[in-house]
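Below sits a lone chain in structure tokens, taken as the form predicted alone.
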Amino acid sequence: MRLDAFRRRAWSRSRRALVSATALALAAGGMVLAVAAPASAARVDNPYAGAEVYVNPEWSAKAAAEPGGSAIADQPTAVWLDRIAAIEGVGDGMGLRDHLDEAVSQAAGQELVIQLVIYNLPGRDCSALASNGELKADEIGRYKTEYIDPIADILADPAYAGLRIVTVIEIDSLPNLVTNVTPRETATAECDTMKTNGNYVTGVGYALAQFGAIGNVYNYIDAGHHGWIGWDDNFGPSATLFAQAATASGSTLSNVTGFITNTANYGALKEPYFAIGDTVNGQAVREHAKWIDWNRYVDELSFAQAFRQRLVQAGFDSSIGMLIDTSRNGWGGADRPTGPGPRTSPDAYVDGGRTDRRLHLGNWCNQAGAGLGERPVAAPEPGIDAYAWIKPPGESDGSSEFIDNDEGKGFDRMCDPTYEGNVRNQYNMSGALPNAPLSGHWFSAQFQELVRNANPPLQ
């Protein structure tokens, strides 16, 4: 049984002031007893390679209590840090330190990796109002003083120095500033303001270089994924960006482990039934068939193998790993194709055999269909570091309709099941499921939709 928030707290204040002590000294009878804080974990090239990966309490509990939950619900997920304070814990939900508290006691004398969703950027997400953030445009000293240094305080407590930390930095945030700003048709003026302002690079910059100081912290950067900047105009653009804000606000290129891509999307992990050099009736697919629109990359392995090789050239050391979020990019179920779809055209030859069963490419928020993915893994192809469930499966992207809040929360048409579209989706139908609450609560039919078409299917 956990315990209740007071109690957990209480103890986790008792354990640290035993721990991060560097001696305890106790006079008796001429003898003196040393408590030391444990030793750092020596730095390896892959986090999760030999390690166990953090469950989640919190997460876990709510997974088991749902139909079909208790399959998955020893599966580790990430804990997202994603206002000022999370840190300290949201109620009665546990906070960072109770977090790594836990991860110690996980861990039990072997390798153990936590994941954490470093996500509080000024003017967050200037793209979607769904998942809006506490802090305004302009407000990147609270970012750095209130956010960024308390975690990077906490981290580096040597009571935690036995764990191999992976945080996730600010997903959603660097690829906006290649893809929806001007001259883009794409553009939003929220996105215009944090590309003139450089908060967004400050910031990232700012994060790894705390991050970066501390030996068993390893950063991944958020690079989108294979919808969003796998064109020939977005592809390289992103790589350059990324080396610009890793080497800001006194960071540097080693501070980053490596990128991640799909975050809280959808995009399948392999689309085995076509490829970007098909062509069909003499037409090649890559630039008739409306689903891939000219992308050189049609899922997100492909695309995660040959940004980190584009990444290398803009920079980063040749040893960076990718992740990709496998948490809801499985797409199993009834509607999951088992061959290539008809040669009568390129349209129905991508459509009939894609598994990514969305309306568009576009689509982001609590997309009706999808189901679990890949069960996170360490290293399982080339250049991957690990499949990991980054999202939490059963979380919210956003709300159904706009519901008050004072988490920084808007309500973006992209979530709301009747929305017909814009420029970013061409126009389709939004694809998301009714009834939604707001970004990262509780979304049980989602859950249990994600069970039902998990692919590779629940045993």
Ligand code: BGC
Second form
Amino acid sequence: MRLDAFRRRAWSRSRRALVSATALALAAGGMVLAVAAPASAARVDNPYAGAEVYVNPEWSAKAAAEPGGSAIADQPTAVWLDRIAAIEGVGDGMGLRDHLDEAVSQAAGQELVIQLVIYNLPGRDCSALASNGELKADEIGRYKTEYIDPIADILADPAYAGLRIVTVIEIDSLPNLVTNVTPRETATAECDTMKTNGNYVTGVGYALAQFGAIGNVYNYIDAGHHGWIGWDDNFGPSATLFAQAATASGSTLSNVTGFITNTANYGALKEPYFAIGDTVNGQAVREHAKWIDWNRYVDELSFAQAFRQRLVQAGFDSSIGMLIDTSRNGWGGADRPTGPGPRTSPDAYVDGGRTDRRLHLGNWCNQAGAGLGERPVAAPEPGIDAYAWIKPPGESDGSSEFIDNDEGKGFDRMCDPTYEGNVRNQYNMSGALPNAPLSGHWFSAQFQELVRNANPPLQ
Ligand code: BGC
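Please move on to the form predicted together with ligand BGC, as the form predicted alone is already shown.
Below is the entire complex, every chain and molecule, led by the chain shown above.
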């Protein structure tokens, strides 16, 4: 496996050198100039260590235009390639090359990470509707040739060899094949289809193989969050499935730098006022508090660190690192508890002390009361490569009512504040903010609430 990894990297280096020499030869009318291709450094263990991170000028301008937004407008956020058209740029928007060119200029000779979200699988987001995507369940061929291949071609351009390119691989995909398929009562027909046709696994493997062949790309697979795969029934099977996907389509485990948790979700990084092992009046909160409901974890950091170990057990290299999306999991502001809840019952204790104030852990759309979380930082804790802002704060998770569109966005009632829920959130209210635009569109009121409820607070 290691030898294979070495070969892939060596091959990709020589491919790049070749492409570059050819380009120069063409530019010089056939004369090969004596200009060396930019050397690509070997992959480092943690790409974020000692590096700046790309600030997306488009997000930054929107943030800066909001009241209070200038305090965070210079924070790095990810670029989402959420449809084929995003590669060239939607409307007047920047395309992938524009972002990479801008990244080269922001780097100014220093190490710089640019974060790209690869998000366009066939039958995308099979358990929800707000981000269904443009490719039908069986369009794996288009995924490869019209989406992954063109992105890989651009990333392999020698002009970008000096960047550290982080790819977040396909959120909303693999964990669905564990939790939302038959015979679980949470199954959806769409997730059953994606499990049966194998296209999530094939697509993820293909993306990893293509990007893994480029020496300066760092692949991080989406690993859900503690409120999704923190239960024993989901934890091990997810790790096994990730190993299967990472070895599909000719990929090997060594194409994986790590995993990311909490992408676009709201799970608290640390719950300071209760722990999974606590008991109240002799009753274990893990078993008796409805909020926890037998989960093994109460927050993202403990989950991410434990899941890293489980992934290594499943075969991934012991050098893998985790990212945690902390863009919207701050839960600060006036309603944040300042100490543990009363020890009158497990529910009173956990509900009184928890900083994550969602109505249910399964709620995911435009959550009312949320705040910005930890600012992006490299290597904050053992096993964690970085806290990162992957979901750009201020971009909606989905519309609160049906809005016609040509972006492959459906209407999911989990984004409707009047919705009384479904089996996946145990029939709780959705907790979503009202008047939200389509997923990915700017949601000013949400941005302003995130700023107000930031934790740590903004200076
Ligand atoms: C949307 C994408 C958007 C992304 C980031 C997703 O929910 O489907 O269109 O780019 O969020 O905001």
